[in-house]
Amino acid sequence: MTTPLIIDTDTAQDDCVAIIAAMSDPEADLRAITMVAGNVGFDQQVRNAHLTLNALGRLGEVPIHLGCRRPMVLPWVSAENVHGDGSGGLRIDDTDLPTETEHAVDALLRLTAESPGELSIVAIGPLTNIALATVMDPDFPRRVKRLVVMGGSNNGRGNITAAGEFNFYVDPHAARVVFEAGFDVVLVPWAPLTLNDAVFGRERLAEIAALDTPLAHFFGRVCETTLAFDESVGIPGTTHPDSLSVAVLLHPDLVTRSSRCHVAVEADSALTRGYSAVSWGVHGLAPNTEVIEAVDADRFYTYLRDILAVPTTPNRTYSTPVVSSSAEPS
C-alpha cells in the first residue's frame, strides 16, 4: 500500500532530490507540490520544480500549486547564497508550463478535508503555507496524518546564524504556530542529523556521477555550486535533509534513534531567531515531536544511489544560462 504525500517546497538542490524521490519511490503517492518562499526567488523554485520533473521525463504529472510568497512577519530572506539559483544553471521552455490557480494553502485545506486522516505532508522549506492553513482552519492539524519538517537544529548549532537553522529562521512565528497546533510531527533536524548522516563526500559523488544516467546528471548539477559553499564552510560533501525527510516517511526503519520531545521555536529574539529548543523530557514538557536523532547513513545513500540510477527520458532538452533570481517574492 502506498503512502499519499504532499511536498511543500522552497524548491532549490536537495529539495529537487526530494521530489525526485517521492515521484520515483514505489511506496509514494505524490498527490501535490505546493510551493513557499524560502532559498531562491520564488519564480525560480517554481521553474526548479519544473526542471525536476522534466528530468523524471514526467512534466505535468503533478500538480504544482503557489503559496506564500513571503513570511508571515518579516521580510523574505534567501539562500542563494548557498545554492545559486537552486538548479546549476539549467534551462527548459517552460513558457507553456501551468501552475494551478489554486493557492497552496487552499489545496492543502482541500485535500485533507478529502481525505482526512489519509495525507502526510513533507515540509523541506519554511512553513509559511502549513501555519497559514492552520490559523484559516484549526481542524487542519488533525486532518494531516503525518507532517514530516526538515527544520530546526537537536540544541545544536545552525546554518544561518549561531542558533538559527535556515528554514525556521525565515519564518520563525510560522514554525512556532506549526509546533503548537497538535499536528504529528516528526522533525528532520540540521544539526546533528543531517551533518551526520546525510553528507555526501566527493567519493560517494564520484560514484553518483559514474551511473551517467539522466538523474545523476541532474543530481550533479542542483548540487555542484552548494557542494562548493559546504566545503567552504567546513562540510565534507552535500547535504541532503530533504531528500532524508522523504525517506524516513515512506520507510521509517532507515531512522536508528529518536526520541519523543517536546519542540518550541523562538520567533522574537534578534540573537536567536529561529532557534528550536528541544526539551529532553526533563523540564514538565509534553512531547509535541518524534526528533529523529540518528539514521542508517549508509542505507539512505544507496537509496538515492539507486534511485537515481534509474534511466528517465527527459520531456524537454536542457540548456544552461546562469540568469539571476535574486529578485525579492512580493
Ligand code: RIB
Second form
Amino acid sequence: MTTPLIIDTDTAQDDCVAIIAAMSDPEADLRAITMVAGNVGFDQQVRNAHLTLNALGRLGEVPIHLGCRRPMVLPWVSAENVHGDGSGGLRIDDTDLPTETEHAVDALLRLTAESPGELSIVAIGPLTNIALATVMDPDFPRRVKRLVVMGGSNNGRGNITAAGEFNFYVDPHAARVVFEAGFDVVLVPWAPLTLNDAVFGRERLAEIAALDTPLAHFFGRVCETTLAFDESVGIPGTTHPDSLSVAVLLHPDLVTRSSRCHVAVEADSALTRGYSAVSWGVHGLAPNTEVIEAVDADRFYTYLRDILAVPTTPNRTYSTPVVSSSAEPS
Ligand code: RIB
Ligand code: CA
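Provide the structure of the form predicted in complex with the ligand, given the form predicted on its own shown above.
After this comes the whole thing, all chains and molecules, with the earlier chain placed first.
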C-alpha cells in the first residue's frame, strides 16, 4: 500500500532532494508538486523542479502547479544568500517544459476533494498555498490525511533571524492560519532536530559523490552553495530537513522521539517574527501538532544515500558540467 502525497515546495537544494526521495521510494505515490514563493526566485524554483525530475529521468511524470508568488501579507524574502539559485548552476533546455494551468491552491483543493482523507501533504516551504487553500475552503484540513510541515524551531533558534526559521519567517501569517486550522500536523523543526539529525558532513558528502551516479552528482551540485554557507555559520555540513520531512511521512519508524504539543506562530512582532511557540501539557493548551524531536540519523542518511546510488538516465543533458567541486575531500 503506497502513500499518496503532494509536495508543496520552494524548490531549491534540499527541496530537490525531497522530490528525489518521493519519486524514488516505492512507498511513495507523488501525485503533484505545488510551487510556493520561498528560497529563490519563483521561476527559478520551477526550473529547479524540472531539473530534479530530469536528473531522475522522469521529466513530465508529475504535474507541477504554480502557486502563490508572494506571502499573504509581507513582502517576499529570499534565501539566495544561502542556496544560490538552488540548482548549483545546472541548466537544461527547459523552454518547452510544461507546468499546469490550474493554480496550486485550486489543485490542492481539487485533489483532496477527489480523494478525501487519502492524500498527505509535505509542506517544505512557506505555508502560503496551504493557508490560502484553508481560507478558500474551511473543509480542506479535514480532507488532508496528514500534513507534514518543515518549519519553525522547537522553542529554539531560528536560521534567518535569532527567532525565525525561514519558512515560518517568510509567511508567518500563513503559518498562523495553518496551525489554527485543525490539520493533523507533524512538525519537522529546524532546531534542534535538523541540526542534530539531518546534517551531512564532508565525509558523508564525499561518500555520496563517490557513488558516481547522475543523482549523486546532481545532489552534489544543488548542495554545494548551501554547504559553503552552512560551514560559514558553523553548521558542519549540508542540511536536509525537507527530505527528512518526506522520509518521516513514508517511514514513521525513523522517528525515535516526538511529543504532542500546541504550536503557535508569531506573526505580529518584528523581533520574533516566525517564532514557533511549542507548548507542552503544563500550559493547558490543546495539542495540535506531533513535534518530532529526534530521528535515527544514521538510518536517514543511509536511506538517502541508497536512493542517490540508484543509476538513472537523465532525460536531457546539462549545458553545464555536472560533477560537483564539493566532491573533493576537505
Ligand atoms: O529553514 C529551512 C527551510 O527553509 C527549508 O525548507 C529550506 O528549503 C528553506 O525553504
Ligand atoms: Ca524548502
